[in-house]
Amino acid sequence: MSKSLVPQLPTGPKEPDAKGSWRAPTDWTTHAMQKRIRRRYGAERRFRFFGLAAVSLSAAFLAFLLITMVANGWRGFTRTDVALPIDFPASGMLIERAQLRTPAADLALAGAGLENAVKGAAATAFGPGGEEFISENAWLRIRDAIKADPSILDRKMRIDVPASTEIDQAVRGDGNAEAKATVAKLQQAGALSRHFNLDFLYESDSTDPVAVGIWGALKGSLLTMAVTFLIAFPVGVLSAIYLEEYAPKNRWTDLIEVSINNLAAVPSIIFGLLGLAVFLGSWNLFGYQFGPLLPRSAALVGGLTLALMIMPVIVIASRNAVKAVPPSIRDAALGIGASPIQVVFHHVLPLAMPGILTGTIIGMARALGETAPLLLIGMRAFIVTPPGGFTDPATVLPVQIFLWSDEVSRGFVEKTSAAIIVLLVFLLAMNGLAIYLRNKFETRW
């Protein structure tokens, strides 16, 4: 046999294989081994490429969403004003100055014909049809100016009032040719101006897109989230501690655990039906018919319904956080004489608090963006006055956004995007506070 046909075995010390027998070391320079190495590195490069592509695609969608919202929503934070000259002595308004210092000043000004006087001043200043250039609620701006300084009723003044929706859209470049021509004449006369719309942050819902605001919905969201947190957090955490530290391991606790896991995946509208039946339904007890237990459209009912929805999420996250605390912490605390309840509340719970707060953040974020369960319990009402308490009629930001998106007027499109920006800022602020609290309570061992 020729010497070239004899296989060349790698030289060097032998090493044991998986079965313990001795074999020659692997030759990494052979063609087959180099092919396997290239294939392995190629698979790793492909995995990194697809991972980077997935992250880039997600970032692109997020950037598109944010850019679209900001591009459409920033105009919702601005407004167009029309400088309206109004001659109060010639308007024919009859009102006593003493009435302006009483709580009934609004009714007195409305009864004195202020709205008609403002429309007449617009027709005089801008010609026939000039009342169409100003908002339907422009007289409210005049009313506030009179209440702030009653002396203006004795002279002629020029007051900035909100422009109508048609004029406002034409200023933004979205109106028809007639509206744009009117805007050109008003700009030539120096009667138009643009300002930051503070009223959008301080007012409530309205039928006029120029006069709408989010304060009513924002206050309703704050009250609803407060009720949700005050009920879901303590009940969820205490339930998790009992199930993890004290509950016996039997078929009943297994059934409870399975039920909690299933409730975490139940659609939110089911919880809306539950809240409608339990909190707003009529009860028949011993032959007597009782009405709803709680007022409809109230933040209290919304908070109770959302608390039922997020409580399973908090229980699951809290149990996992408590379970992640090392057993050595418990053993050490018991070894120095601590009672079981001291072990839980002085040692286990503080160490588990970061994980508990993380689960609470997830649950509260889900509750903040929910709409379906709140629609079922009546929190889609037209709320003009911000709620004064937990039992007053209220709505929330997601429901307000849903209602504005269904409006026909073009002006509500910008207000919808602006409200979405406020909702995102509200969510980021709430998450930032929760992250701060989580880092504050975090303990390293």
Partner chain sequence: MLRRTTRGIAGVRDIFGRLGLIAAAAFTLAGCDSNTAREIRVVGSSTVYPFTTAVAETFVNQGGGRRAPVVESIGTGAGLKRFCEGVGWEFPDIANASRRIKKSEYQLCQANGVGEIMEVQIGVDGVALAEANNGPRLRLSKQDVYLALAANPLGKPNAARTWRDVNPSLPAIPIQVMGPPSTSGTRDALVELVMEPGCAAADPQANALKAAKDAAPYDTRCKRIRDDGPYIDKGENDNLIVQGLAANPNALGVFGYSYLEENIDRLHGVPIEGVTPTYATIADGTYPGARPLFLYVKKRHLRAVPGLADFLTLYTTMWNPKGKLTQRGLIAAPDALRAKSAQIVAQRAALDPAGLH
Contents of the next structure:
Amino acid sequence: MSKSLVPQLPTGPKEPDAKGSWRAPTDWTTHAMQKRIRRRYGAERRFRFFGLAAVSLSAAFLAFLLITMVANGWRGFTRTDVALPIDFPASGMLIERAQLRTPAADLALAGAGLENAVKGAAATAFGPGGEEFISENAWLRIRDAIKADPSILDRKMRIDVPASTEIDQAVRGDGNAEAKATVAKLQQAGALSRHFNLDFLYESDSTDPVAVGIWGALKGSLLTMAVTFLIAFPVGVLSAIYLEEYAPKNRWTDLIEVSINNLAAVPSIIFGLLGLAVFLGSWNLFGYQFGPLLPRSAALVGGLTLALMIMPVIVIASRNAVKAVPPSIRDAALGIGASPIQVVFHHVLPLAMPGILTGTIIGMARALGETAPLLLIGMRAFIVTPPGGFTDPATVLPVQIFLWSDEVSRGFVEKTSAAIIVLLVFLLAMNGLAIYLRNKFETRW
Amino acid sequence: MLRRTTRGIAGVRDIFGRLGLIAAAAFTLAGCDSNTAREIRVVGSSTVYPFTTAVAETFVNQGGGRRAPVVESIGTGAGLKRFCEGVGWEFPDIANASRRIKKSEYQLCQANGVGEIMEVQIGVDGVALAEANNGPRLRLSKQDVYLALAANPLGKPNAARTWRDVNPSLPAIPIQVMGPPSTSGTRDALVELVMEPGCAAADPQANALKAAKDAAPYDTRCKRIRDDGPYIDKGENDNLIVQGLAANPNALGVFGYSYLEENIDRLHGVPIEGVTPTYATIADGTYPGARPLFLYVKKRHLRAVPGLADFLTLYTTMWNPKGKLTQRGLIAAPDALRAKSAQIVAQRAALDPAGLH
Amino acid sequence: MTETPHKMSARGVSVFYGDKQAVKDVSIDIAMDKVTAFIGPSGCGKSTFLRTLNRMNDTIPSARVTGDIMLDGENIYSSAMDVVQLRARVGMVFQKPNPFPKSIYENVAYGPRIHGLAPSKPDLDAIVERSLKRAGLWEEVKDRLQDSGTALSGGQQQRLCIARAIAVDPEVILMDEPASALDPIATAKIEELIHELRGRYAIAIVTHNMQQAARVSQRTAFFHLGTLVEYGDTDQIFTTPREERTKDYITGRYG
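Can you now output the form predicted together with the partner chain? The one shown was the form predicted on its own.
Expanding to the full complex; the earlier chain stays at the top.
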């Protein structure tokens, strides 16, 4: 091979340009420069201070909210009990022992006059008017005790039953003089006891604030959130993938993008109206009456309505997350012969997942706290038992709080605050789960 | 020979398949459940709501695996409208009402094929005007209330700003009355029981206008409540009114007697025509704001909804003067009226629309 | 010089981005057992033309390709050709190393897995080992196959990308400036690797480093402003170029 024509690199430094001389070096130590440096340091310090102040302010608001809620609501988790002496043999109730083990036990006990017997026992123990001291649902506690151990029907017992709302309030120092006198009397007799109870988390809605619980609403929230997630997440993520990866960039897709952005800003009550019209409305089509698709107040309807509401949020966050995946990954995957679906699901989606999950967290948190659209579709009713399935009537935590805040009895005030605490804990738990999942995805790949 | 060993795609397809099955199952079940037996559904008045919910709770606690009735509080007017939308599984069985059903509402029911309905009076309630215990201790007549709250008393826009403007014997404190919105039966009762008689007393033309064919002038003069400030619409939440009174002792509040009774340590009732709202005065009707409370029931649903008849029977046992509902603030109807209502339930007697207006 | 059969042939290929024409009427052959180098100043269309050979330009919506490109006599732009399989047969190594953010093993195993080339785990293991050995990376990573591919040095990452491309057993390997982001030692290793791969795969390499082109290739094509100016044996291009523009470029007058 003859010598290559490719030139070698030149050696030696370049000579200075014939035209100008070298520029004089900057003097960085002049007074003007020093002043610039001091101003810059000052600006940096001020900026750091403002940032810290902003964070502290937000933290202060959050702390204020939490402390107020806990202070108001922790008493909702306590209960005053009255020790009720009850003499079963002397009460004259006729109960067939065999029936107590069957599902008809409740009817049998109700039919045998258990409620009146309990009231009578209270009157005997505490004097005339004594039945006012115990809660109306106190007899249910006795009923459960009998079902658990039928042998107590042969004995005299002293059973702790929930006190009535008036006594409960008087114990906290909020009631009329008569109630407070009663409380003093009972406390002297050693009949009152207060303790922390978690029944608030197991019981459902009730008209008696002493017996009320959050479980019905909590289960309703869980079911509704499940439906919302199962519908909004796949549809939202797939829409985002299609719009980012497959859809051609033309006027129609621009229109879709603008529409989705606007939908994310629509007030939630509009979605309630939409849900009411679509899922609970009935139309006359070709002479045939299309009735409501779903029963009113069902968790399924609530979940569908909320899914419509948060889908735009998920789509926007997912699109941004997918857009942020570097094209080099896509090129690499395409280069070894991955099909478009494989590129998306094996490479793009796992890398975009943290961003997608963030958007989902935001959407779900918003859905959890929504009240207005659910009121329109009827999830605002008094329901004594928790929902059995997705089509049973249900209510959700924020609506339950709203309903209790309107109750006549004053005992509901602290129950409302206690319910707010439960809602906040639920929210934290949901966020915590989502953040855990996001971190898991981030480190895995 | 070349087997697909791809994992990811199969996994995703799997998930979609399962989701699809769940969705299909849910929708099928939804359609299934709704056409077979369902729980009792009640809508309507927020005044009757505490009583119906108490009965619903007792109904479930009696055992037997009964499905919990669903009780919604949306106001008497809205409740009767929904009640009269039709007959079938998606429509309510019972309407709570804090006033009698209107003729127009009854006609709407018939137009939508509801058929015969039962009217059951469950008790009495009083529309109470209340003030805080450290308030000005006003004593008002119906005419006073009319002149203070009407939008167009005697045909002219309302210029009264203090109670003295209305009646020289009253103190010169600004008129501030917090009350429910126009969807509330309590407000309807205030208008019917206090404002209209007050209008009849103050306005010589009132009776003639009422008898006229066009109801609009009468409504404008006698029934409309002012919206220029003195009457404050506090929404359906009566607890807000109670709180508002504690904060502003010079104000009056309008709500049902049960809220007054619950807060009797902080508030007291304002006497109207010299009669203070108490259990006794409302029960015997001497208090002008006394009004009956009703349930309206669709006879056609009695067969279709299991437990509906039992629910009504349970209601009749709870509304006695010594019954559970009284403890919640219900004022029992007079004995004869109660007996008649119980008979209506037992015999499923239908409402005669002749007496409605 | 004997004529070996051509693996890929391009005839009259032009590439348009919207209205702008980036490649004008290029006709070239890629021989089966030779390394073909594309040289030219920046922006002359050599990378664009390279990307037409495995239809990577399809991913750009405004790109349009006219002309014929044959792989073993089959037109790769015909509707009968499956793009996905084409890209398995014609592999690509990019300028900036881009391993998947997965383990080293997964990086290499991904291709065979999605194309169904390894019916069982031991087969897959064998393919991975073979590919890493051929890429000259096996000794360095055989004890840490589960480590992340992105934790390797630049040169190792590029060799991993080559191993990944080899794992699907392609017939042609396209390399778009594979060593331009690497240090001289890593570059030398890559060039050594190209030598070793030469017999097994047809290789087309784009490079702006003329010494590299002279070292590794047997055929060279010089591109300028979208046209193919000259194409011939590497020796001949670098010692006695026929075209004036080629001579100017090689002697450093421009570019």
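Numbering follows the first chain given and starts at 1. Since the structure is predicted, the reported quantities are computational estimates derived from the model, not experimental observations. Rigid core (definition): largest C-alpha set, two forms, superposition within 1.5 Å.
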Please indicate if residue 234 and residue 262 belong to the same rigid part of the chain, considering the motion between these two forms. yes
How much does the smaller rigid part turn between these two forms, counted in whole degrees? 9
Core-superposed CA shift of residue 54 between these two forms, in Å, is 4.0
Residue 33: Cα shift between these two forms after core superposition, Å, came to 8.4
